[in-house]
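Only one chain is included here, represented as C-alpha cells and corresponding to the form predicted alone.
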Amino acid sequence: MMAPRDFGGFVTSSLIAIAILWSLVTTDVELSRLASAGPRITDFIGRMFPPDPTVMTEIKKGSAETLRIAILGSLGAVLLSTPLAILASETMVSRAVFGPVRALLAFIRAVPLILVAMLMVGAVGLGPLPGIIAVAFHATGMLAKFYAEAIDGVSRAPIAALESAGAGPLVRLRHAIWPQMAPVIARDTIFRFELNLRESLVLGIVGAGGIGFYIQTYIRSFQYDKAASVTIAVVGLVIVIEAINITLRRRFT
C-alpha cells in the first residue's frame, strides 16, 4: 500500500504531466515557421551592426535614470514592506490581521508591473516619477511576504522566553526576531533591488522614464544601430550590477 507521503508525490507528479501535455496540445504552435523566420532575425540582427557610439550622451543619461528608478524605488518598497511585514506575520499578530494583510500582497503581486506603470503615467504624466512608484508598489509584494517569512523562519525560544517577562510586540521583533532574520532580510534586499533594476530597463517603453525608452524609440524609428548600442550599455550594466549584488550578498549573509 502507497504511503500517504508517496501517494502525495505521485498526485503532484501527475498534475504536472497533466498541465505539459495539456499545454503541447492545446497550444497552437508550428515550428515550422520558426526555421522560416532564420533569415528575417538575421537581416534584422545585421541592421544593429556596426553599433552607432554616437549615442553615449543618451546611454549614459538613460543609464543613469534607470538607476536611479531602481533605488529609489527599491527604498520606496523596503519602507512600505517593514510594517506590512510585521502585520503579515502569524508571529507577530493574529490570524485576523495577518490573513487580510496575505491577500492584499497576494493581489500587489499579481497585478502587472506593467499595468502599474501606465496607470502611473497616465496619473503623473512621463518621466521617472511613474516608474518609481510602479517599482516601488510592484516590488512591495514580494519584499513584504519575504520579511514576513523571514520573522516566522526564526527559531521561536528567545521569542517566548520575552514573552514570559512581559514584553511587546516590538520589543520581541528588536531583541529576539531581528538579530536572527537580518542576514535573510538583506539577502532578499539584494535580490529584489537587482530584479528591480532588471524591470526599471523596460518601463521606458510606456514612458516610465529610464534607458528603455530610448530603445523603443530606435527601434520605432528603425535606427537599429543606435538599439544596439544602448542595447550592448544594457547588457553591460546588468552585469556589473550583479557582480556588486553577489558582492555583497557575500558580504552581508
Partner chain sequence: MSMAIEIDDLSYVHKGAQLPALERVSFRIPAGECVALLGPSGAGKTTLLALLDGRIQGWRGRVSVLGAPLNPDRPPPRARRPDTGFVFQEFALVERSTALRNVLNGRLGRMSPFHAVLGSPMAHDLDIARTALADCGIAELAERRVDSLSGGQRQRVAIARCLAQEPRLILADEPVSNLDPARAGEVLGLMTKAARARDATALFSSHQPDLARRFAGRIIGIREGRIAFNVPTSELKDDATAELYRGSGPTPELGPRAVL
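Switch from the form predicted alone to the form predicted together with the partner chain and give that structure.
Only one chain is given; partner chains and other molecules are left out.
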C-alpha cells in the first residue's frame, strides 16, 4: 500500500506526464520543419543585425506615447477604482454588495489586457485612445481590489478615540483614517502604474498606440534591423521602469 502522500505525488506526476504527451501527440509540431529552417532563422537573425539606429525618432515618439497611455490609463483606473473599492469593501457595504462587486473585479482581472485592447480598437478605432481605455479597464480589476483591502485594513479604534476627543467626521477622516490608508494607496498605485507602463509597451501591436506599433510595422515590412532597434529600446525601458520601481517601493514600506 502507498501512503496517502506518495499516492498524491504519483497522481500529480502522472497528470503532468499525460498533459505533455497529449500536447505532443495532438499538436502538429512538425519538428522536421525546425531542422530545415536552419538557414532561414540564420537569415532572419542576420537581417536584425546590426540594429538600425536611424529609428531613434520613432523610438522617442513611441515611448512618449506609451508613457502617456500608461499615465492616462492609470488615472482612469484610479478614478474607477475609488468608488468600486468602497463597493468591494467588507467594512463599508453588506455582503450582498461586495460579493458581486468582487466577482466582477475578478472577472475584469481575468481578461488579458491585449484582448481588451483589441476589442477597444474595434470599438473606437486605431490610436492611443483604445489603449488608454484598455489600460484603465484592465488595471481597475486589480487596483479596486487593493484599495478595498486598504479600506478594510483601517483599524476602527483610533477613529473611536478621536470621536471621543470631540473630533468631527471630516477631522476623523483626515487624522485617523487617511494616515492609515495613504501609504498603502500610494504603494499600490505606484505598483499598478509600473505594471501599466510595462504592459502598454506591446499595445501598439494590436493598433492601440505606443511604441509596440513600430515593432509590428517594421516586422510586417521586413525591416528587421529597425524592429530589432525598437525591441532593444523596449527591453531597456522595462529595465529602467523596474529600477525606478525598486527605489520607489523602498520608500513606501
